[in-house]
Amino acid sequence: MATPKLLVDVHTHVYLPRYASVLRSRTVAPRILTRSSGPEGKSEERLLILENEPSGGRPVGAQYWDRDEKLRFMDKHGIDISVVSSANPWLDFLSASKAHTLANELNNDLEQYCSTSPIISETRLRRLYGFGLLPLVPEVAISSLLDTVQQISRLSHLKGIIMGTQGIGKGLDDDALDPVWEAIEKAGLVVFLHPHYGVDGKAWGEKDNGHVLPLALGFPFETTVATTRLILSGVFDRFPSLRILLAHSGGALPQLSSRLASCIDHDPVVASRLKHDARYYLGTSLWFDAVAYGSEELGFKGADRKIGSKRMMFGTDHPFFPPLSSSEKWASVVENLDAIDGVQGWTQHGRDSVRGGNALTLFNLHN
C-alpha cells in the first residue's frame, strides 16, 4: 500500500515530565519558576532557559509536556506526523555522570511517549517519532557517549540525535569526536543541530530590542557558524553518509555558503583540506528545515531552486511562539506553510516532497 500524502514536522519540541521536574528542582536558569501575575496574584509556571531572559522567562503549560496536547496541536493544523525533539539546554548544565544517567532515562520515556501514540489509519506509521539525546557534556567519556548512541538505535521509534553546538566543551569540529559521528552514521541517525547560546550578547548593543536580535540573528548565527567548523574540519569526508539537518534553514550558511567556497579557496591553511568545495556538502550531508517564514528564504539552492525543495523539510518548532488567542492557528505554521507553497520554481512534487516526503525518507518512514 503506498503511503499517503502527509505533512511531517521534523521541528517540535517536548519537555518531558522528567526533565520538567529536574528543572523544577533547580535555582539557577534553566529553571522552571513559579510567580505571581496579575492583580489576583494567580500563579504561574516560567521556564528561564538563560539568565537575563527578557521579561523572566516564558509562561509554560501543558503545551510543553503533556503528549494529548501535542496531538491536539497537530490535529488544529493538520499535522500528521511529528518527529519530536527534547528542547534546549537538554542536558549542558549537569555532571556527566548525571547527564548519562538522565540521557538514558529521557530516551526511554520519550520511546513510550512515541510508541503509545496513535497509529495513522492506512499505514503502519505513528503519529509521533523522536530525537533522542546524548549526554554531550564536559569530561563526559566517549565510551558514555557511544553507549547512548547504541541505546538510541535500539529505540524504534527514535530516530536520530538532537544536538547543541558545544560538543563536550569545544564544539562539534572536536577531533574527540569523530568515534561518535562514526558510531551515528553506522547507526544511521539523523542528527538535528540545533542552537542554544547565541552569539555574544555584547553584539546586541545597549538598547532594549527584547529577544528579538538574540532569536531572529543570535540562534541561526550560531548554527551558521558550528556547521562551518563542521565542514572545515573535514568530518563529512571522514563520515560521508553522516546526516545532520539544520534547525531555522541552516541560519545563513546557504547564503553564505558561496562566500565560504571562495575564502576556503584562497586561504592556504584549509585550501587543500576538504575533498570538496564547501558548497557540495549542503547537498549531500546537510538537510534543512522550512522554519524560515518567507519563500525567498526558502529557495536558495543556486539556479536550480528545484534541487533546494529536496534538502528542506516542514517544521514549526512548537510550543514556542504561541498565538496569543486559543482559537487562532499558530503563526509558525501558517507562514511556513505558506512559503512553502510561494517559493518560484518547486514544483507540486518538490513542495509535496517538503511538506512530508522528504522527512519520510530521511527518516525511513514507510508503510
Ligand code: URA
Second form
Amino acid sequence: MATPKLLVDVHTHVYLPRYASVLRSRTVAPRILTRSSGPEGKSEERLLILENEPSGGRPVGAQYWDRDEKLRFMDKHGIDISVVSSANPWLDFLSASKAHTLANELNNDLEQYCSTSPIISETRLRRLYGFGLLPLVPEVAISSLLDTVQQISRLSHLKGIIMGTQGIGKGLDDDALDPVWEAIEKAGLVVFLHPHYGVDGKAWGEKDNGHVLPLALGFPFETTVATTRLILSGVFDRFPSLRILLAHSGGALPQLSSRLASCIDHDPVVASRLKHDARYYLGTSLWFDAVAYGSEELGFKGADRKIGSKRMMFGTDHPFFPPLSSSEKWASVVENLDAIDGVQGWTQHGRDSVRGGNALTLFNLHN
Ligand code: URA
Ligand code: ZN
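Requested next: the structure of the form predicted together with the ligand (the form predicted alone having been shown above).
And the full complex, kicking off with our chain again.
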C-alpha cells in the first residue's frame, strides 16, 4: 500500500495522567497547584515547572493530559500523526529508584495511549506514536537505563526516547553514558533532545519580560551547548548510527556550526580528536524539528548547512504556546506550516518531506 501524504507532528507533548498526579502531590517545583482567580474565586490549575518561574507558572488543563484533546487539536490543524513525548522536566527531580519505576509505568501508559489510538484509513498506521522515557537521574545504575531501553524497544508504538541535557548529572558528554548510546543505537530508537533548564538566568536582567527570554533564547542555547558537547565528546564517531532529533531546530547550532568547526581546528586540545569536520555530524547524526516559526530560519539552514528539507520535520510544541485570545487555529501551528511553505529554494517534494515524509522514514512508519 502506498502511504498517502501525511502531516506528522514530531514535537508535541503530554503530561500523562499518572505524571500529572505526581506533579499535583508536590509542594515544590515542578508541581501543579490550584489557585483561585477571578471575581468569583474560580479555581484554576497552574503548572510551575521551575521555582521562581515568571507569573507563577502557566495555566494547565485537559489539553495537557487528555488524549481526546490531543486528537481534537490534531483534527483542527489537519495533523494526521503525532509522535508524542512527555514534557519537561521528565523524571529529573526523582530519586533513582522512583525514576526507574515511574519511567517503566509511564512508558507502558504511553504505549497504551498510542496503541489504542485510531487507525488512519487506507493505511496500517495509527494516529499516535511516542517517545519513551529513561530514568536519567544522578546515581541511577547504568543497568537500570539499559533495562528501560530494552523495555521501550519492546513497546512497538514507542519509536524513540525523549531526554533532557543533564544525563546522569554530568551532561550528555559523560563517558559513563556510552553503554546507553550503544543500546539506543542498537535498538534503532531515535533520541529527541529537548531543553528544560535554559542558561544562567542572571543574563536576563531584572525587568519582568515574562517567559520570553528563557523560552526564546535560554531553551535553544541549552540545546546548542548540549549538542556541541556531544559532538566534541566523539559520541557520533563511536556510535555513527545514533540518530538525534534536536528540538527547536537545533537552536543556534546550525548558524554557529562553521564557527564551531573553525574553533575546533584552531584548538590544540581538540584539533585532532574528531574523525570529521564538526559540520559533518549535522548531516549524518542529527535531525531538526521545524519549530522555528520563520522561513528564513529554516531556509538558512537549508541553504548552506547541508540540513535542508531532508533533515527537518514539522512540529508544534503543543500544548505549549496556546493562543492568547480565542482563535480558530493556533498561530504557533499555522506559523510553522507557513514557514515550511515559504522557504525559498525548497521543492514541493522537499516541503512534503518536511511536513511528513522525513518523519515516516526516520521513525520507520511505513505501511
Ligand atoms: N515548550 C516546552 O516543551 N516546554 C516548556 O516548558 C515550554 C515550551
Ligand atoms: Zn517542547
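For clarity, every value in this text was computed on a predicted model and none was experimentally measured. Positions refer to the first chain, counted from 1. C-alpha atoms forming the largest set that superposes within 1.5 Å between two forms make up the rigid core.
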item	value
Core-aligned CA displacement of residue 327 at least 2 Å between these two forms	yes
